[in-house]
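For reference, the chain that follows is the form predicted on its own, supplied as structure tokens.
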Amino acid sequence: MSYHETLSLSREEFEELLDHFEERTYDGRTYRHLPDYRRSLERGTALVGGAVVRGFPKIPRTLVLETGVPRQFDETVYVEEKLDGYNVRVVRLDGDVLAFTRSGIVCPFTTAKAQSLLDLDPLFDDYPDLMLCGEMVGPENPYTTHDYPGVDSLAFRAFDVRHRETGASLPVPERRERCAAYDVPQVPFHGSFDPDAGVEPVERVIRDLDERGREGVVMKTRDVSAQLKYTTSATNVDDLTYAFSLPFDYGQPFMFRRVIREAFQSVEWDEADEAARDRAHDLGEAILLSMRETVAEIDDGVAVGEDHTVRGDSEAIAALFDHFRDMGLQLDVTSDRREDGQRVVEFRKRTQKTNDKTRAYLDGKIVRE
């Protein structure tokens, strides 16, 4: 079968599309990925080898949840914790191992840690067309940094087990079931509600998440039909603390997008003054001390960025800086040591916009507005 008979879409349909397509390798092997949303196609799906890896689509967020819930669901709501990491998704083709980032990248490092962290060959052995979709979480990791408890370096996470080629999801508990039978760990269930009965199971379980600083909650029908998903104000002052840290690099609508979420939260949960003013001082805080120690930082002569660290396998590790180095990165390694068998390198990616722009204003530049 072709690949636009894979993807249910026209030779013509598929031929335009193509263009948008971006080519890459691994391990000696081309593939291409499609690095956006286009048309039916979700970003991040992959042509690899005659093979088609589905991306994972959008999931579509409520500011309200009384009335969002509603809205979009009319059965039985199953809800799972949304975890702080990177979103990837895991196949076996032609015998190897395969891990793809949110663009459909495949990450060497990724990979390399799916396949010491998980024994998926009985998996694929049963199921071979299907897709494991996950984050990987936890301290060292080389795209997002998060504490969890129990999780000492970086760890696995099922949120969908999908069908490689068309993207259909398993059922929620037939999912959670054969993770469980596969010991192919998962993100936290938090039960099922009838959303006419009201939001309050789900509230319950959101401001539990919120006092332990967790990021919040995936909504879903059974069949994974429609998905709907809600953060903590905890997750959107950490959010804000980081992207201030950087503010050249991260973008006014990401920034913006988490304001407003705080201020739908306040109103619905119908806040005291007192707590109000409590949320508006954390987010004072968030934005304004994170971008202060910048300021200060970069006047000091000091490069600022986006600190991490990864541990495994040397080579693993060799073919992670190569890939960043391909896309553009500046690294900035402040150590290289080996603990236990293992290499373990800090890093720090540079933050170029944030570094020139802070230096400039420092210099004298004229602010236009």
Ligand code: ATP
Second form
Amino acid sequence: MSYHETLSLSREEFEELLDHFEERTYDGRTYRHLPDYRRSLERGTALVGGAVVRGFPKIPRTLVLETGVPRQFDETVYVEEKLDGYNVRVVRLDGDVLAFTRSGIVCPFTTAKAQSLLDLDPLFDDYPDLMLCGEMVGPENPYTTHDYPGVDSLAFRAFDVRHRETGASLPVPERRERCAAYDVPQVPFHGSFDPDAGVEPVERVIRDLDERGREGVVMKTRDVSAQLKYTTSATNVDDLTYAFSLPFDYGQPFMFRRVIREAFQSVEWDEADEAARDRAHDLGEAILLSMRETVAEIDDGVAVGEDHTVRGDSEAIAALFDHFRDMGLQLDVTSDRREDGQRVVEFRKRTQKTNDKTRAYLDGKIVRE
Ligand code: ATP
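Here we have the form predicted on its own; I need the corresponding form predicted together with adenosine-5'-triphosphate.
Shown next: the complete complex, the earlier chain at its head.
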């Protein structure tokens, strides 16, 4: 079948979309991927030697559980924990297990990790068209920095199993059974509920996750045709702390959205004045104290940036840095060593805007605002 047939598009529609694909190579293999959303195609869709790897859909959010949940769902809702890491789709093509990041790039580091962390051949032998979707979590990776209890370095947690070419999901209960049968670790499951009977069950889950400093939930219909996410205050505060520590490199919408979410949660939970004041206090600290620290550091002549550590075999790490160089990223390696037979590299992604703007303001730059 040709690409346009597999993607259920007309030849003209496909050819128009093709202009938005970017070409890359991985290990001698040329492929194309769609880095942004375009009409009927998911962001991250990849075309690899005649095969299609569907993108992972964008998950909508509600700011108010009580009204948003019944608006999105009219059948049983399955609740899974939303883990804070980075999105990965793992497939097997021509005998090779490949891991695609959100925008459809084959990441050499993640591919090596998927191959070493998971034994996927039995699963792909039985289901060759399957696409395993999950979150890579843990502190040692090139994209996110979130710690995850029980994960010292990096771990994979499955949250969806789709058909690689159609993107159709395996229903939640079947997917959980299949992953368990093939020893694929999964995101925690928090039960199911009937949205007509109220959202109290999911609210309870959120309060518990919030206390444990976890990110939130993704609610799904059985066949995953509809999804909805909702996050905890703990995660809003963490995100704001991080974003305001690099205030000119994070987009203002990223920050503003998280502040807005706090207001809606405070009202939905009918918070007493004192609880609302505590929330305001945490929010204020997240915004101001992290930024204050950054300004003080730059004032002391220290450059700020996003610090990452990666651990793995030497070749995979070399491939990762080649990949970053190709993408034009500015990196400073702060440590490169061997530990227990593995290469461990600590590096900093330069956040030029925060360094430059903060320096300029400290030097008295006059602003007209
Ligand atoms: P994007 O544009 O990549 O969707 P976003 O910032 O809008 O990013 P997020 O808030 O990160 O989206 O939430 C969606 C992401 O949550 C998914 O793409 C997936 O990587 C991640 N995720 C974590 N746990 C789950 C889960 N249990 N079910 C579905 N997705 C999950």
